[in-house]
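What follows is one chain in C-alpha cells, specifically the form predicted alone.
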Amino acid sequence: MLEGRVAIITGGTRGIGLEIVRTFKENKAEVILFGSKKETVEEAVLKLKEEGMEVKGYYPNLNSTEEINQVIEEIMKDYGHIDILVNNAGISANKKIEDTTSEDFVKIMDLNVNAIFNMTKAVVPYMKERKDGVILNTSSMVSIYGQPSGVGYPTSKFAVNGLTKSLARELAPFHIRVNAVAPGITNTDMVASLPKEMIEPLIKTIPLGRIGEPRDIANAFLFLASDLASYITGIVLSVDGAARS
C-alpha cells in the first residue's frame, strides 16, 4: 500500500510508533525512524533488522530547528523526496494541577505540540515542491473527552487537533493531506506507567471489551497514509473501541 513512499516516523522506537514503523515496512515503504536517544534508536533499528526490516534511525532534538533541518537535508540527499510524516513522539501526564509545575506543562507542550510544528515546517517545503504528501499526527481520545488529571496532556492533544484541521485547509491546494489518529487506551509502555485507578474505569467504558493493541492503531495510520484515503483530510480518526466518557 505504500510502495515507493518515503516515511519519517517520530517516536518510532517503541509502542505505537514502533508498530507504525513495522506496518509501513510491511507495506513496502522506506522508513526513517526518529527517537529521543542514540541508544534507543540503535536498539530499535537492530531489533527491526533482526525481524528482517532495514530502517534508518536518527535522534535529533525535536525542539531544535537546526538539528531537524540537518537531518531532513540528509534524508533528502539519500532518498530525494519525503512523502509521509508521522508526528508520533509525545509524553503523557497524570499529576493533579496543584502538583504540576510550569516546567512540567512547558515540557509537555514542547514535545507534544511544538515538536509537531517544527517537524511539519521542515518537511512541508519539500512536499509543496512535489505537490504531494501526507502528514499524520498522533492525537488521543482525551483530546475529545479530557481526563481527570494531568491537564497538560489533553491540552496538548486538543492543540494537535487544531493544528491538524487548520493545516489540512492550508495545505490542501498543494495536495498535502493532514490527518490525526486519536487512539483510545492502548497496550503500550505509556499506558502501563499510568495508575490502575485511572485506567480501569476507562476500560469499563469500551464496548468492544478490550484495550487496543499497537497494531490496531498502526493500521489506522496505514489507511490514512495510503491512497485509500486520498479524499480524506482534516479529520481526527478515533480508534478507541467506541469508548466514550
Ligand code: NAD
Contents of the next structure:
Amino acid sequence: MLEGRVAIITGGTRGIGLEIVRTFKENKAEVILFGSKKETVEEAVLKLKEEGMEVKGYYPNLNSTEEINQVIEEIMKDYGHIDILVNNAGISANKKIEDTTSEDFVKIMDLNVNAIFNMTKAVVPYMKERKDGVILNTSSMVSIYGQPSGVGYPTSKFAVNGLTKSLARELAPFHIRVNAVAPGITNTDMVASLPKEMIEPLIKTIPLGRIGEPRDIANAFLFLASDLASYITGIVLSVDGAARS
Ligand code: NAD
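Same protein, different form: I have the form predicted alone, so give me the form predicted in complex with this ligand.
Next comes the full complex, and the chain you just saw is listed first.
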C-alpha cells in the first residue's frame, strides 16, 4: 500500500511508533525512524534488522529546528523526497494540578505540540514542491473529553487536533493531507508506567472489552497514509474500542 513512499516516524523506537514502522515496512515504504536517544534508536534499528526490516534511525532534538533541518536535509540527499511524516513521539502526565509545575507543563507541550510544529514546518516545503504529501499526528482519546489528572497531556492533544484540522485546510491546495489518529488505552510502555488503579477501571469501561494493541493503531495510520484515504483530510480518527463515548 505504500510502495515507493518515504516515511519519517517520530517516536519510532517502541510502542505505537515501532508498530507503525513495522506496518509501513510490510507495505513496502522506505522508513526512517526517529527516537530520543542514540542507544534506543540503535537498539530499535537492530531489532528490526533481526526481523528482516532495514530502516534508518536518527535522534534529533525535536525542539531544535537546527538539528531537525540538518537531519531532514540528509534524508532528502539520501532519498530525494519525503512523502509521509508521522508525528508520533509523545509523553503523558498524571499529576494533580497542585503537583504539576510550570516546567512539567512546558515539557509536555514542547514534545507533544511544539515538536510537531517543528517537524511539520521542516518537511512542508519539500512536500509543497512535489504537491504531494501526508502528515499524520498521534492524538489521543483524551483530546475529546480530557482526563481526571495530568492536565498538560489532554491539553497538548487538544492542540494536536487543532493543528491537524487547521493545517489540513492550509495545505489542501498543495495536495498535502493532514490527519490524526486518537488511540484509546493501548498496550505500550506509556500505559505500563501509569498506576494500575488508574488503568484497570478504565479498561472495564471499554465497550469492545479489551485494551488496544499497537497493531490496532498502526493499521489506522496505514489506512490514512495510503491512497485509500485520498479524499480524507482534517479528521481525528478514534481507534479506541468506543471508549470515548
Ligand atoms: P511510548 O512511551 O511507548 O513511546 C514513546 C516514543 O516517543 C518513544 O519512541 C520515544 O523514543 C519517543 N520519545 C519520548 N520522549 C521523546 C523526546 N523527548 N524526544 C523525542 N522522542 C521522544 O509511548 P506510546 O504509548 O507508544 O505513545 C506514542 C504516542 O501515542 C504518543 O504521542 C502518545 O501520547 C500516544 N497515545 C498513547 C496511548 C497509549 O495508551 N499508549 C493512548 C493515546 C495516545
